[in-house]
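What follows is a single chain, given as structure tokens, in the form predicted alone.
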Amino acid sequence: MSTAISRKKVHMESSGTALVVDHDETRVTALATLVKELGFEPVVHTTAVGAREFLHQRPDLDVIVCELDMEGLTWDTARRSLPELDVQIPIILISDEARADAMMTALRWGASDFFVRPLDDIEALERSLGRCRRQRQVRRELEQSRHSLEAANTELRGTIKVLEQDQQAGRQVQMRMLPSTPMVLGDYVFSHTVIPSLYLSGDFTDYFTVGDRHVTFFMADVSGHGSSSAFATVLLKNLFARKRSDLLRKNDETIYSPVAMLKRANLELMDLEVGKFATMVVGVIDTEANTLRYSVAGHLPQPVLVCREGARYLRGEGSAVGIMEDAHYEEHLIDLPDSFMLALFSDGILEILPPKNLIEKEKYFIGVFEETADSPEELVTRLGLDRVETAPDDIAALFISKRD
């Protein structure tokens, strides 16, 4: 061995650390010397117990060079012990005998390489040690990547938790922005249901008295879902509240005009510059004259009026608000029946109706009203809203009823 060693270039600096294990002190000393000359810093142990205790300390080793027929060590035991230690260090086995069964057993148990004494082919051993060092380095890098990913995942979970808390808080705020339900004004009853697809909803509805005899209401379905759409509903809520206040403070009667309100909503959404638009229905009920003044801004399904004569859509045209500056809206004025129910839904309702296309959905939708229109609660049940656990889209419903 010493002759072979003398032919090798002695490395000046260690390129790795090797645990050298053999119960024969003469052989382990010679092997440690050879390992050192091949560029590795040897750590020598002459007992299996000592080597195992050393591994328990989780040393930063590149390779283990070990005698195959080590006293006090059976490789069947080692095969079970090394995973318990979570040791993933490549192992090179050395033996005095070139027994095929021993070599196959060693390789099957996870040894990276196998050499037979005398170690004449030193370059082969050097290449093997180099492969083990590179393999170990790759495992170190993978381990670092795993730790980095775990740290990133931990940070991400924390961020998601904070976002969920923010969303839950936002949802509570949005729910509190909705009007009380039901709101009873003489013979008129106003009620609503909002089912968000996420924590926050892009659908919103509101109704409030204006003066002694009018009630203004609106249904808005903002494009998209989540926080940005919910913020747009806050803007609309604020707009209607401001115009209601302007009536009292400035005698500004914009709040009585559905078309004027849609134009204001159109301009304010465009000024927001967040790429959001909304379909809307705005209406004003005169409770003394029992009339409805309303405008539709691209909203589907259109409002449904149900009375003794049956159910029908209230027609109206106009583009959604927030798309074009010079949008045009129609205003309609109708006399309401003595007893009626007016229902407004956001388009999320169409997503849960059984028919596949829009025309069939609208037929199915109006059919439900013709079959079941005694109360909003029955309609909610008939349409399955009380059974929706995860809505594919936000769903909002506004009901206005009058009984003579």
Given for the second form:
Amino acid sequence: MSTAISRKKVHMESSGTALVVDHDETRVTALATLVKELGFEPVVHTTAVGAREFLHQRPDLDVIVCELDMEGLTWDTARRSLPELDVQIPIILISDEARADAMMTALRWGASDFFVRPLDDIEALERSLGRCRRQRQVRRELEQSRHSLEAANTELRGTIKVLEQDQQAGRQVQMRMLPSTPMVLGDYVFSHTVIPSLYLSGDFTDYFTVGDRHVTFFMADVSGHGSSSAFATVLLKNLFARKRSDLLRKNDETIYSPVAMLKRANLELMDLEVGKFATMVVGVIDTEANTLRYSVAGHLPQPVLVCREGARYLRGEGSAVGIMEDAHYEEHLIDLPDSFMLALFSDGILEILPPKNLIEKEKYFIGVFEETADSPEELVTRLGLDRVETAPDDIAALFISKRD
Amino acid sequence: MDGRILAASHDGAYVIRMTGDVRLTLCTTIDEYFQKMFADPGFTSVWVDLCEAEGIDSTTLGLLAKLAIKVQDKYGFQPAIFSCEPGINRLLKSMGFQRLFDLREESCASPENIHEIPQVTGSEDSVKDKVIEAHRVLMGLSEENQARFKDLIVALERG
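Show the form predicted in complex with the partner chain, please, because up to now only the form predicted alone has appeared in this conversation.
The next block holds the full complex; its first chain is the one shown before.
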């Protein structure tokens, strides 16, 4: 006992709580004292029923020290009641007899240890109690980390919800930035459709009248997806709107020139310094002369012009905007047929076409126009656009048609 | 086929090989690799091997463009892109990459035919020979001994 007392001081700081159960008042008091000396706060119960009720309250215990040969405690009741309680508290059993079968049963039943009176190896009991406390501690820590995980999870869900709401709001804004569809101007009809792969799209298209006979339009595909790409589309929209108003206010004719617009877009994207670039097609239609002035900046697939004679790509070379400072663009001026449809798609369309290779995809794509192509609606169906549920990439389409 | 990016260096010559359908949702690893490359005092040249690439997304193209501009600014030469797949070549040209890179459309399966490698100007002849030799070594690295492409192996899943 004296060794236990001297050790007690060392262990006092990390004391735990022990439930001590025995019907014999004298024995239980002695056991409680010993347990206390070994650094545990004893809670004494002298009836099995009382102890069970106490356990029902789910007390935060480190260990149960229980007399095996106790009145009112049978293997049957114990076996039934403990799983019922879902007791996760280690149990040390104490008995007057060293009966092998009792020990085996106790251990199989889940007891942590088994001691026989007289308890002379106090150190063994102390070690056993220590093990129980550590075991219990580990369970507590597990429980705690489970709780904090759950809390973190709940918090994350909340954050995701907020982010989703932001994205939804952004999407609303972006959708409102798009021009009205269809826009009818005499014989000309402009329409578009944009399918984002995320909430926000890096694809953007716009068309608007300039003066009383021109319409400027563009299609832009900003690299990447999501917010940063969407911001770049806002910048482009803003650039075109600004240049449109500069014509009225300052007589600045940049808006009539696809190449000049691309050069501006190039500089503005480079200035943005977010590593974003965009492929673009910019066009200006003169509705009186029925001509198209256009320029292509690295955009694929190239615009498709469909008329009675068939479908063809409107060729044009030029670097994507936002990559290099001294980018070059070509300007093309063509006469438009009396009746035609001009279709511009972002490269997301190529992703959903069956061929694997880009060159094959381009052939397939123009083939669809050769075969169908009476109306944008028909095309959308032919290309499978109305069946796309989750687009791998943003897909945008702009249609300009004229009937004579 | 999922996209992979492999890189290796030998005597200051760097090769970046892209295979499969290359889509980068995370590009920091490559950025770091490029930084390491530019910090190498022995750097003499870099080329990009796209012969086994099936597709390249816009983010990756942007990174390549950035690489070319940096090499031009810092070392005064255009890095080479070896690409023998017509679809990939079409993509590169449509983006204007012929103005950023020395585009080589010949097959790069035959390293014997490589005599000139774009490299840091002013390199002496002996260095030049070494660089060509280094590239031949790197070129000879096949699927089987890909372990030598150990500097950077990024396997990125689609999307």
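Predicted, not measured: the structure shown is a model, and the values here were computed from it. Here, rigid core means the biggest group of C-alpha atoms that superpose within 1.5 Å across both forms. Numbering follows the first chain given and starts at 1.
Rigid-part assignment between these two forms: V162 and V184 end up in one part. Here the chain moves as two rigid blocks between these two forms; the smaller block's rotation against the larger, from C-alpha superpositions, is 11°. Superposed on the rigid core, the forms differ at V44: its CA is offset by 2.6 Å between these two forms.
Taking the core as the fixed frame between these two forms, we note the C-alpha of T33 moving 4.2 angstrom.
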